[in-house]
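This document opens with one chain alone, in structure tokens, the form predicted on its own.
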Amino acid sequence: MKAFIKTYGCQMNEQDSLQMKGLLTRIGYVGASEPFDADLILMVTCSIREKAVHKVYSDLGRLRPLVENNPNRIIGLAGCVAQQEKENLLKRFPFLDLVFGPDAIGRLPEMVDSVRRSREEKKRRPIVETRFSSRKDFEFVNLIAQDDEGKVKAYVTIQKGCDNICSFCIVPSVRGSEVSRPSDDIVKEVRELVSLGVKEVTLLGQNVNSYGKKFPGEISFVRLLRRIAAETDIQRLRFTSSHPQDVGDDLVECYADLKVLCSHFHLPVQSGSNKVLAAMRRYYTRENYLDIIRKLKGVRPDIAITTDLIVGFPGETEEDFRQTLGLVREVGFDLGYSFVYSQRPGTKAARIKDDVTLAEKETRLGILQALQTEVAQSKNNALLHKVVEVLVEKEDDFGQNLITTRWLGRTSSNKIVHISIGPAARELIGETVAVRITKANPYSLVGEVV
């Protein structure tokens, strides 16, 4: 039997997809490359803006004839999307065998099992599984994936779920309420993953800064990663995604302190207006942000800030999207993630008048980007002809020729770098090397091993 699984959106999803790869793994099936050749498809979804939407609905259309060619392939919906919509799912897509949220992973083997049962009976009974584990019952699956073996990187979940209720966000109504892992499994894995080879690690959590602190007797995030450093030799440590409101001057010690943690920090600020973080229900301000940051310099000089922006929030004006521009300036930073704001059903936001045009949306996400871009380029340029350690992860798909043999590896400040190393380096994937940097583009560079 084989499974093709298709993933959309974050980070946590790709972690979502190795789990039910893994668990799907243990009931007899193996990978295909291709949904016509897979006798159970899986979509991972995420609904966090309506276009993401439109495009999983649109590639499930996509699917009805590969059903209509095999009334036994299996197809299923997970994720953010099963979960917003439900068993409004089989009315629109009949076809559709199982339809589960993030909190039914666990559950995949016996639900792909009951349904193969039912094509036995010659009996159809889709499966709509989207209840929400409580706190005190939701289990974590903690499933080392056989091909971790050999991997250079990995993710590990720390926690599921996001208690902040940001007026323009659907996650909590998707992922439910927050869930922090026991930090001892925590530990356990990363221990496990640096056996079999890996070398990176990034923690994921919807709010990582606040795990911990809504169960007794657990650590928190700081002693987290204080404790992985400690207990365990994994060479690189990241984590994902963080909420300014919870980062603290102990988790800025963690980067004079842990050589370990990368010179990297993702933090979404989202507007550089005061008066649009508040109708976004963000709990601080322009001003807390940017001494964060100044904190974060201080001890780390060389840390790459990353960020998040949505452009066109409900009554967001032009001196409020300057204001955004401006701090995109100040900041500096070396990627920011933009989009358009989409509303999102039962969100706060969604009540409240979306008085700026599509149009303008969108102009002010193409300034906002062209200036990301100028930003993120004089930051590159900056490394020009340095020499920076790079962490190689694999062969490149950047190109090949007869001379060299360009590989692919990441900064501790997480810049991508196309590396020629020459084709007797295949050995180097998994190794730290020094990189002389020749080329700089705004979201990549190309060096030479020295």
The other form holds:
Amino acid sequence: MKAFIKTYGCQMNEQDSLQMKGLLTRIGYVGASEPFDADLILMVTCSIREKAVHKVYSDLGRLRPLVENNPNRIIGLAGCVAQQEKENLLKRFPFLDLVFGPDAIGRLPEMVDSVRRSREEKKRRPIVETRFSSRKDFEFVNLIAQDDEGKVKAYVTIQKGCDNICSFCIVPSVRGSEVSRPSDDIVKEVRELVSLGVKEVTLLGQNVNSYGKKFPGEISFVRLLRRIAAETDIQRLRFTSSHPQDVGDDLVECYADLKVLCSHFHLPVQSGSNKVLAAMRRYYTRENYLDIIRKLKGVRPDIAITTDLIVGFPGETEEDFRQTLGLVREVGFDLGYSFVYSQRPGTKAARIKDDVTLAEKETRLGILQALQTEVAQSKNNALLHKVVEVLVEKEDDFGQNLITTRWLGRTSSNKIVHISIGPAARELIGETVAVRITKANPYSLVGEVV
Ligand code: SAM
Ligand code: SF4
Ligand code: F3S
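Next up, the form predicted together with S-adenosylmethionine in place of the form predicted on its own?
Up next: the whole complex, starting with the chain shown before.
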């Protein structure tokens, strides 16, 4: 039997898909590379913006004939759209066999088995499973699989859900409240990954720096970082995402003391206007944010700062938007992921009258992205002719501007580097090599091993 899993959205969904893949392997499925070749199709969906949901619906529409032409094929919708829409999805897509949210993943084998049995009885009993587990019952799964051997980098989930109430965001309602994974399990998983040859680990959660806070007896995020640094041999440690309201001086100090911590901080700011930040319920100001950046650069001058930004939030004026542009220049973000505000059902912001037209939102996005590209280019230009350390991840599959590149890796600051080297190339995957930068693009660098 073959299973095809399509993943949309964030790294959490990637991790969930890995977990589903592992569970399906245990009940006899192997991977299919195309949906038409599969007995089971699973879509792991994202509902962060309306566009992401439309993409899922249009893909589902295209899969419909595949399912209708083969009544034995099972199709399921998992992830955040499933959690958000629940049984409503069956009205629109009556051919769905399974609809389940992120907390039900562990029950996937039972659910598939039950669908199969109902098929044998020539009945259709679609399953909808969108209950949240209680905090105490939620179980984190160790995702290490045999195919992790030889991998250069891996993600380790340290937390699920989110207890913040950013007014634009659907995540708390589709992922449930925050649960921190026991620190002993996290350290153990990092050690196991190291023993399989993994060189770089990224700790994953919606707001990793609030890790442990609400769990009596658990250590804080800063203590977790220090534990991993002291008790494992991981070469590079990263984390994502963080919330500015939870970045204390103790986290900044980690960048002074912990060599293992990469010179990169992804710190979503969302807006440069205090008025908009307050309406977004972000609970920090532009000044607090700039203060954190100043302190980080004070202890790690080469640190790269990346961010997320939303334009066209209801009530955002031209002046508010100018403040966002000003902040982008002032911080000098190495990379910015920017989005047009999308109204999400059930969120606090959905109740605010949206007085920014879509055309205006899109114009602002274009201006912001052009500025961010310019800033990123100038940050990368500063690396030209310098020698940087690059952890080589894989073979490169394309040549850039007639320069044939052979390997692809990242700097500690998370910049992508295409490496071209001479004919005496040796196997470099998993090695950290010194590379002289010969070309700077806004979103990547090109260089030669020195
Ligand atoms: N937990 C992370 C945080 O607090 O920064 C990010 C979570 S979300 C998966 C990633 C980004 O999507 C957010 O930082 C935000 O910029 C963007 N986003 C979330 N909701 C959005 C919405 N309703 N419209 C547009 N962008 C949104
Ligand atoms: Fe959404 Fe805010 Fe939680 Fe991030 S911190 S997941 S933006 S509610
Ligand atoms: Fe999307 Fe859910 Fe992630 S809404 S961004 S898949 S947590």
